[in-house]
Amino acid sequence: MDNVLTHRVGGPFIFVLVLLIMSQSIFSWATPFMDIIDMIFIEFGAFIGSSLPNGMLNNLLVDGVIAGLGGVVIFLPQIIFLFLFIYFLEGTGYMARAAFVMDGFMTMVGLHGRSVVPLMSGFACAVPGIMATRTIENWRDRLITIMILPFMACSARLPVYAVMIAAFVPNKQFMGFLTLQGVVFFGLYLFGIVMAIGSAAVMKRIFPMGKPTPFLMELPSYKLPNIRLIVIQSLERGKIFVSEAGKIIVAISIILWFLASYPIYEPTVSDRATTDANEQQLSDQMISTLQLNQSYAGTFGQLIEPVIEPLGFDWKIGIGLLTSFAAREVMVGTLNIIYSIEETDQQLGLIDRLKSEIDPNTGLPKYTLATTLSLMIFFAIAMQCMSTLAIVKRETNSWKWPLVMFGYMTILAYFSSWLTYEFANAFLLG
């Protein structure tokens, strides 16, 4: 088995191949349970809002915290599933063949073979990859290991994938046994791998040269894994999800709810002088997109769109931005919440909200294909994580190196998102 899983070409391309099934498997399996968890959300917040009189407690719970943890915990399963292919691999044994193969790219690069198994790690979470990084004896490859780690796709950013892949990604058939929306969610993944390799390789030539050491790895045997350690482990990982970010959610989805709530819009007389049922839930509509544009969330947000418009973001996704640095996945419960506050229809969720969305100035969908895949790249490449830098700072004992990261991860992926946002009205809508 070995000499086809280590094969120096055949090695790599099985690998790929792993990934390309992993990515397939999280959205096709996961859909089911994510549209049960995202009806009961729905009812539940539609029952609290027939339950508890009209008013400010009503609000915050229905439009605060049920839609921002509704928002997340609706991506629960695909976390599940990628932690059940992580811990599978490294019970099979086959992680460590991974790790095997990929030490020639990483010497190509000027990496240790060490950075391997961080880097892998980084799948999950950065925070416990970047903390791997000690077993790099040298401190040039531990350095440049720990810079280009947030790279790799972690489990944060599964949901914003996942939210636009299937708003705006067609589920059509690939290949005849592939779908496109999981070979785009593949092509993130391959995409945080090959930035990784490329910053690397530009960081050798920047940092000097430090005495070479030599790479040693103990192979494990080949074993059936424990099936049921591995739905424990994955069942775990996925508590720590939603308990970890539902503390900061409900946190920010207090003070964002108080934000696009405040100062309240006091609608005119022509706001509600109709009749007619349809006309006056378009007047409702246009009540509460006033009440939202003119908040304090909509006249900040609105004061830093002019940033990132040529990026195809509006204010909204720039709020959506700003939440996503205390923890990424925020990014999804506050887009949540914003349209919860926006839409009169509660029994809309998520993926539809952004679908229906229209722009005002030419009629036609806000979002767009070319929106989709400029955010993705922008959070596949942007340091949208307090965490990641806290921990940076205290394996280098320095500040330095954590603001080097945000600042060079942040002016790159602004630029790649602009060329990717430019790239894909010209050619694919063009």
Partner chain sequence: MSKTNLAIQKDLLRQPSTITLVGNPNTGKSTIFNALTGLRQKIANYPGITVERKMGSTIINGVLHKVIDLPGAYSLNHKKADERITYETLIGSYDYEEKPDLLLLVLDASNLERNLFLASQVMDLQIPILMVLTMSDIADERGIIIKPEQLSSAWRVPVISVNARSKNCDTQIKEALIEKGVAVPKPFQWNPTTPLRKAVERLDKEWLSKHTQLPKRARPIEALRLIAEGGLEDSFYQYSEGGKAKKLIESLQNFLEAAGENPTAAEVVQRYRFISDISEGSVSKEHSNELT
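Here the structure is a predicted model, which is why all the values come from computation and not from measurement. Superpose the two forms; the largest set of C-alphas matching within 1.5 Å is the rigid core. Residue numbers count along the first chain shown, from 1. Compared with the form predicted together with its partner chain:
Residue displacement note: residue 257 has its CA displaced by at least 2 Å between the two forms (rigid core superposed). Relative to the superposed core, residue 378 shifts its CA atom by less than 2 Å between the two forms. Remark: with the core as the superposition reference, the CA shift of residue 19 between the two forms reaches 2 Å or more.
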Given for the second form:
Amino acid sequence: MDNVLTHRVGGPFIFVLVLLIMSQSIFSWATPFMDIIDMIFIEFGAFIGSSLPNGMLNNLLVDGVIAGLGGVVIFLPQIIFLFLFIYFLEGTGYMARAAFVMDGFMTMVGLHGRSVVPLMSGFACAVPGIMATRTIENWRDRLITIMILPFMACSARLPVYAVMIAAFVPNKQFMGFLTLQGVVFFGLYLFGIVMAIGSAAVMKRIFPMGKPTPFLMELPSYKLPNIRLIVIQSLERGKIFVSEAGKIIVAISIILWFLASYPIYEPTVSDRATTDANEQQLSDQMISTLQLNQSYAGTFGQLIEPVIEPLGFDWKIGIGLLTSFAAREVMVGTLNIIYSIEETDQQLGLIDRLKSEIDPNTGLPKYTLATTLSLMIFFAIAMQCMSTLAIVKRETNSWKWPLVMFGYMTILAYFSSWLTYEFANAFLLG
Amino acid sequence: MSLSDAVVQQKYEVKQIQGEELVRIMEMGLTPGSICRVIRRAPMGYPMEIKIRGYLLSLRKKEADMIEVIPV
Amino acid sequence: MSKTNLAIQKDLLRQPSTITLVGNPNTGKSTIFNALTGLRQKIANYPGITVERKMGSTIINGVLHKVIDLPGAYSLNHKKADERITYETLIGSYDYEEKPDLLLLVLDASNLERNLFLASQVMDLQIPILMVLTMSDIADERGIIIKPEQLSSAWRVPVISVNARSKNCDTQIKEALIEKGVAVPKPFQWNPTTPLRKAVERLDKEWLSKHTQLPKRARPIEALRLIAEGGLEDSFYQYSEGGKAKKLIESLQNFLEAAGENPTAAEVVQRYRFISDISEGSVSKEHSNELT
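Taking the form predicted alone as the starting point, write out the structure of the form predicted together with its partner chain.
Now the complete complex, all chains and molecules, led by this one.
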């Protein structure tokens, strides 16, 4: 068996195949469950929302607590499916072979053969990926893998990339058979990987070595895995996530809800007067826009505008950066609210709206390709995900590492975006 | 010779181990006098897989360099 | 210390006790833990470190016992965080873990020599033990026949062989705990050479017993480590008079070298030598079936 699975050429090939099957199955199995969970929480929120009298408690429960719980439970399908795979491969004895085959490649970039599976899982979502680093025995290798894992372009970045690319990257042919939009999309994935490798190389030098422990990895004999054990262990991982990371996620959700909902906006007569009765929906839309803009989150956006201006961002994006900390895909929803996009066909509406936004000072379109590229680079790098920070806290058992992660990724994102913006302005416009 | 120069499918006797953390290597069964066989090498040459005391163990170059062997 | 062949204890499980699982990685230890505890288990981090603590409970003869699954280890070397937990729990000096009342020492029968290395170290700690052999089926396939009775008489502890994958694995272990009981192993069964034994005794008597908090049964193991590696600075204990200890250790190392032994290798080599000698009686390889 080992002659095939750890063959010098065939081994890596088989491993890539296993990874592909794994990612594809997790994706296709987890998605329906995630949709169901999403629906249940939305319905439950709507039910609570309509059965309780309007007011602060109602909002807190629906938009704070239930939305926060939903944000926790939504991760369960991916976590459980990934661990079913990992425990299965571990149980058969294959995992050590995969590490054996990949170790040579991974040590070149300063990592461990066992880093591959967690890093690949990071393309779906960093949270299960970080939980999967538990298979890396050496603490330093494990820590570096955790610290670079959020650079893998996770699925939550997709909607943001999609909106931005559709709005601002011209749909031109590239090198004959590719489209420019497709190339930018691929470039963002590649960029994440390059950042990960670069950061790993730097961390390898910075992090204290301690005494090096020799690399002595046992290749256990192949055996049939115990299915009952695999199921129990995978469910246990899900339980750990909910009970330990879940608390932090719900708490931050409530804080974010508070920042976006307070102080409460009181619509004035003139606001109402500007829209007539048959545009009542638009009026509600306007109210939520005004609510967000003058909330603490809105104030925060305006407050940080001078700081993010060199990146080509305005205060509206500033608000989005704060709210998308709940989860990256929230950015799209926030921009929808900020720009008062109607519920129907939000994505198209937002794309058109962004395109037509005019800078009052210059009279030129406000969102240029430079701003878009800068924002996408920011999203590719910045630690815009509280769930990741919560699981890093759990897995490293300390607040130190999530804070270091947040700090270094934000700084890195800031300077990369700034460089991107300057470059793009110099070469694409000037 | 060192284990890192060993040839696949050959059997070797461990003569001695030198360097840091050598106790760890011995604890895995690679004691002076023990017999090991090189099974294969990974795609990039390392790690290498050996059979020692009836089980399979993989080591990187750094560890293999520490182990002095003679062919059996 | 009983002078009989097996110092069997059977009444230990009449009252609630802590059953601790210890063994190499990949031995089926987790499978046994899960079989014993089922869904009555809890996983959390040990305080301040990233090692997970696996704790559960099981009922034997109507008495509820705690079950602890220690991190898998290849030896009692304790430089890494997970190894330190295993070591400190076994010697009973780790504040965040239950002191073991009895051990289930789990061994992979298809990989017995290396598994017995850790086992021989653990047995030096004199905690009541039931040895649990797993994966005898894989050993059989390779033509390695292990006779639990012979292993039992070689190491003077009760031994059972279980199929960790079978449904009644927990029942097999519970029945063995009731019927075969557990035994406190004799320390230093691996016949350390006379110079090594002398060196350990001297380090224990002249320094460890006077200047450390180590329990008596843990001191020989610590002495062996210090003689092999020096490494006072790696130690987790507040040694007083470290300078004096350093001199003593160096003089003991010189003493061993003068006696023709390599102080670094002496313990490991002798343990493995004893294990392969004893294995010839309890293990028979019917045909050499080399795995590749």
